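A lone chain, given as structure tokens: the form predicted on its own.
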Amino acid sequence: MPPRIRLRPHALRLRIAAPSSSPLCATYASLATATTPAPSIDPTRAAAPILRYPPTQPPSHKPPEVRKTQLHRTYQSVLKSSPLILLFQHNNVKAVEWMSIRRELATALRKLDAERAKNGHEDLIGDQIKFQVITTNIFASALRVVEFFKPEENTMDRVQHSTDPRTATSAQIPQTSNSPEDEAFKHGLSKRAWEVASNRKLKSELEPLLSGPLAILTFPDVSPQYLKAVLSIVAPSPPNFPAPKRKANPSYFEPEVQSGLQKLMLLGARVEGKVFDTEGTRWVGGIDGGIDGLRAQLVHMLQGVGGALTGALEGASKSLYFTVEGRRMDMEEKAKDDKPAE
């Protein structure tokens, strides 16, 4: 019976490359398929590692497209980015409101980005400064993370080294699984820090204050003079920290922004990981000059206590010598006393 598939002997047929005197005849390829054979395995060679998740997405305890997990994961970052961060306790406000009361910030904070651009100034943080409403539960749960959860190791410790002749690559590789349950992850929102956040016994704190609906206003830096300019405008108390003035800002007054304002309440601040009350947040935002300012306070405090301490060695040292040389003095009168006369 012919075959099904129709062939092409020309295509098929091998030429012989030396030529001899026997005739030529037409050699046919086989229907059947070949194999071919698998290379040897190199004991002293181990297969190159696989990364078996994106080097960015680590595999997370819970969901990551759930929106309480990126919320947790968004808090961890405001809270490690952030070492100013300013607590409100909001009753219900409206998005009108919001939306006028940072525009009034955007505001004033541009003016003091004018004022220190014109002084020669070049660290300018106004565009960073940011006012936004958080959810308690998950933004305390990343508070514990952030302050309580502190891993030994990283991921990337367990790697092969780059000069390993066993592996097939020199790909940094973290030796873990795909699981979510390996013990090896020590992110965010890996097991650990979840059994970290559930840990009720835990208590920061900024856990008092973290009750009933909030909002955050974050500092890229800790800038005295901005947070006066921001205080000015959310928390006004004069004589320090005036509001502005109708004439020179008459839409601060409009009745959007003055109801928004009254529903606003100072709960203090969390300042380089330390916690203050409103007044320590106002002392903080009083200091005169700014940083620069407590610089120059700070050298002024330090040289007085050089200058004391020198003073004091001097006046010890004076004191011996006086009261050797008077010693001495007393002693060459005695002998002249003592000495007979001629």
Second form
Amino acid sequence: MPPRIRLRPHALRLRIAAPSSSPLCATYASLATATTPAPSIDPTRAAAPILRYPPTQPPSHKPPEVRKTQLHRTYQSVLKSSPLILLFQHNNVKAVEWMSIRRELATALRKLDAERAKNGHEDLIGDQIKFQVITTNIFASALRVVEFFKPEENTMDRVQHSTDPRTATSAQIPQTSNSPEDEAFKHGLSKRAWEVASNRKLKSELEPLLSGPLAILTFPDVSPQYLKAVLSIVAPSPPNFPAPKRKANPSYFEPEVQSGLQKLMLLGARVEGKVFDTEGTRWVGGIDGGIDGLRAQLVHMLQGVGGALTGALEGASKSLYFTVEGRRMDMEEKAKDDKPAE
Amino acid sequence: MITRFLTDVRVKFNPFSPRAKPARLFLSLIPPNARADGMKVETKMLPRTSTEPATLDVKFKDGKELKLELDKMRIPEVMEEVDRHSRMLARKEELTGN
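Let me have the form predicted together with its partner chain next, following on from the form predicted on its own.
Expanding to the full complex; the earlier chain stays at the top.
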């Protein structure tokens, strides 16, 4: 059967040939264009909301297939997930030297892990401590996003309730569109995150450190004990963080390790959002016994305070008691003296 | 930068000052084998609160010493200053045929 509405190739050609007066308002580069949901069969119910992007890949402001964007995302996650980060400058460290430094670090951490396991500690983070070279400028940008972009509400906050009778689905789907400009997005690659981070008036404390070739050593937990082990390998300083002895650890004194360590400079640290210089980092590493040690110190201090406080509070009543008692004794004596006179 | 005539490099800077950038970049310009080939490199990190200017002391093979205050310079200027004497030494070496 021929089509009811006849195609007129003649008219089509004319339209293509004539330049369209209205500018192109929307173009989709990707193949997965947003499609409107088909109207639902039951007219009393609203159409079920659909998610227009994969749930783990919300639309990104910068092209997501580029390495830079992915690095930016990775650095954001590193910054958010590691409360303790050591910053190093590496001056032309060779690949062999990197390899040997990482090996020494791994052996020292494994040793510490074994020791802690023997003492009955649960949190062994030795194998999660990583030493990686970073792309300085992308890291700086990721740091700005992490420090200054603090979305108040989650994307899932304005979701319809799963038992809402008005929709046909119980799936919770964020009411966001497919464009990265949507204000509802809260992820670090969204347009709003980019806008907040590119505000040059906001100054991060770590900013002056972020130039030149950098490497970061990330810890998943603030643990002075691990920090001490790491510092004594990577940036030894004799009294508190001595390098391992030549007899105990001969591989540490191989020329590759030593020449690599000469070229690494500890610049500072970021501990739970605060920035420390070299001295401060050593101070954090020098806390005896880690968090347990600190707790013990605090308990000790509070006990001392409690003793002093009760002493001070008792003092007033004691002195009052003594005065009153003294007065009573005085009066009694007087009364005794008065009696024989009668 | 010509680094083969340097025997001794001493750098002092406060990494938290934005003016420490040339000092740090100068260190990153030293080739990977320089320390093994006998160049002495000493870095001194100042504490965060210090306002001392970043300084660079360089000694050349012929014994000349060069002291630079890095806080008002940029890295091309630093390289130029150091290279000026190095080029002279290079020419001298070329003429004597060693």
